[in-house]
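Let's start with one chain on its own, the form predicted alone, as structure tokens.
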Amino acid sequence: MSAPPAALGAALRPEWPLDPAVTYLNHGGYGVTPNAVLQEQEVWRRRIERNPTHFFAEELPGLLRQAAAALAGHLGVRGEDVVFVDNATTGCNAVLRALDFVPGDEILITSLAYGAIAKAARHVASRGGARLVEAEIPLPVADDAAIIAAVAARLGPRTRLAIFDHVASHSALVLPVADLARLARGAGARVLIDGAHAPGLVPLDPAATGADWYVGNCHKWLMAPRGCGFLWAEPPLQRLIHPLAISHGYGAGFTAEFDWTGTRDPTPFLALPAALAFHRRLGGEALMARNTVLARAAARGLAEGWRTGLGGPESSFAAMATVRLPLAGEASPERALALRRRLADEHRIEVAVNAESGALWLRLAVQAYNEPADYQRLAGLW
């Protein structure tokens, strides 16, 4: 494992175009693209504009496959099994919309699922007369066994598709996706894993998760420009899946269909190799381990100071962690939003606040530019 550079934390912050007046603790929200990667993206934009016809017709097909091969090498899978999508939501929708459901079928999600994906699953289920089934997993979670038991209780002979978050967005919990996938496939269900947060947050091999389809974002923890996600599919199942926008590649195979869905800005994909190189320069797996240690320590310190608790065991968190706020009263999404805005406006702290299981939770995120002092600013606010 390569070691991260010595100057992490505030000393590294100029590598990103962040507002120096803001304590930024929400890298998991939308990511922050490093200056070096933005510069690489601009190089690609200028190259396109020199001769767009030649670029899109002659150069782009090969360049997209090269970028996909670079990502596949990072993930440890084959390049021909990976295609680019704009984001994880688009990738999940591509899978959901390509499958056929009939009355009596069930789609299984958990209560930890990202809201947009839960809505997409509900929409697809309703169109086919299927039923959306939710495994309730309240916070705080005791351990992985509790998650597995909750899912097992809702799996049934009618479950056709199970959708699991690799890293649940609001709770920040890293789910035992390999165990969940094994359980679901044993019950005869296909498995879609929403790995929106996983790439660059935790070591990742999509094939090892046991998923039939794995979707992830590169614009969060891998620090690519926004609009860079991917879909990995088991080879035998690739023929079932089509992009949301059917275009000239229809019928020509998995990569051909997804590589061209119409004219769009391909520079987030083309700049991805530069983002991967930047991630490696900061330590790669060593950086992920450092971020995990800091996130767990920051969350533990705040929970002890506030006499509250975490959203689950420390071992279930990586570079994000949830801490229950010491606030009584209503725990609604509206109150959570108002609190996030107050922290941003009055204290210049950008951090996610969510309402879950009757309580308000802070979701702390740690990236290379963060350091312990960033989280200590929160300690004295309650």
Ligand SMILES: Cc1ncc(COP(=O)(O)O)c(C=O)c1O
Given for the second form:
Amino acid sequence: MSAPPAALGAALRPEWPLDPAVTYLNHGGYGVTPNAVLQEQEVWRRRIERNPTHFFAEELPGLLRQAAAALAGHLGVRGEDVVFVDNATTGCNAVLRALDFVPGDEILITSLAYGAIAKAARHVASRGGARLVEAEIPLPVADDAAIIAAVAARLGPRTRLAIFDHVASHSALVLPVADLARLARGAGARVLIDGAHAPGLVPLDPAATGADWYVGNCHKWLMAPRGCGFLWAEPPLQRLIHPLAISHGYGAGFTAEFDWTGTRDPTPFLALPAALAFHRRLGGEALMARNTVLARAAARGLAEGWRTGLGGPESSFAAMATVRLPLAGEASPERALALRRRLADEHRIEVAVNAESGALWLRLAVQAYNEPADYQRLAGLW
Ligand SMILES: Cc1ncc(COP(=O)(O)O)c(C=O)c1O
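For comparison with the form predicted alone, provide the form predicted together with the ligand.
Time for the whole complex; same chain goes first.
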């Protein structure tokens, strides 16, 4: 990798294939893969096609473990405790669907949970005759104590599993996951942390969160090619879970089961070390800190100008922050979608708009290619 860039922001934008006509403020949505990482992925694609039989049979098992070791090194955990999954949805489903629930059991989630994972939890609960319990946490959130109190109120002796988002999707709040995990484990529940947004957004050590299972995406903030998620599990808990697709590795252990789930494109995993190097070159932790400062300032500036407010305390936001739109009336998902489309079509601004707690919120995301002027474009629109 080349030398660190002299400055972040618009000057760096050509390092991504982003449309120059669009102000892109939704890095958190699907990630954006840098050109350098796409090139690395293409090198792997070409290498596979030279002799797929040799590659899959002889080379891939070792290469996957090397890539997992690189990720584990980045996270500060052991390589053998980390497996790749296609995305956070797959990783969370692998845990949820491998566990058995019986009538009387409860699965606890919060109202900040990602909708798809809440649906998966509902499915698994209903399949076992168990109950899905939701801790209500309306926006704006006052502080971490409010989140902890809401969860504590819904935890009980029947809670078998608690699911906490590390960085909640619609609200962008960084949850106090270590406190929540301690609380849930103290009540006798297992803990799954959905860290879809966390890697590359906040400094992360999955083991230190106190989770039993931690799922993350590398294709969002770590800038790996799309389709690169991981699952970390405490060694004694690894044998409890299985991939969604049971394959040749069944019964041979955690890494054997997850490393082969049928023929698929392994290039997002193999290009991950290049993405980690790219993230490091842009500053690593310093980049995350810079993005955090910029996201908080952008959200504060808009909220002051619009005389609205943020989705939570500024200190609870990292590289994404939510600000309430100065719009009265209906706050439905349909209106949020119409607004997102209008911003994209009429103003060429791509930004997430969500309806939550009876209001409409913009979720601002900040990545290395963004700069303050990007967010100032929004100020004049209302
Ligand atoms: C908290 C959370 N969980 C899960 C997901 C799903 O991620 P993916 O679509 O990569 O599976 C997201 C997506 O943004 C998310 O924010």
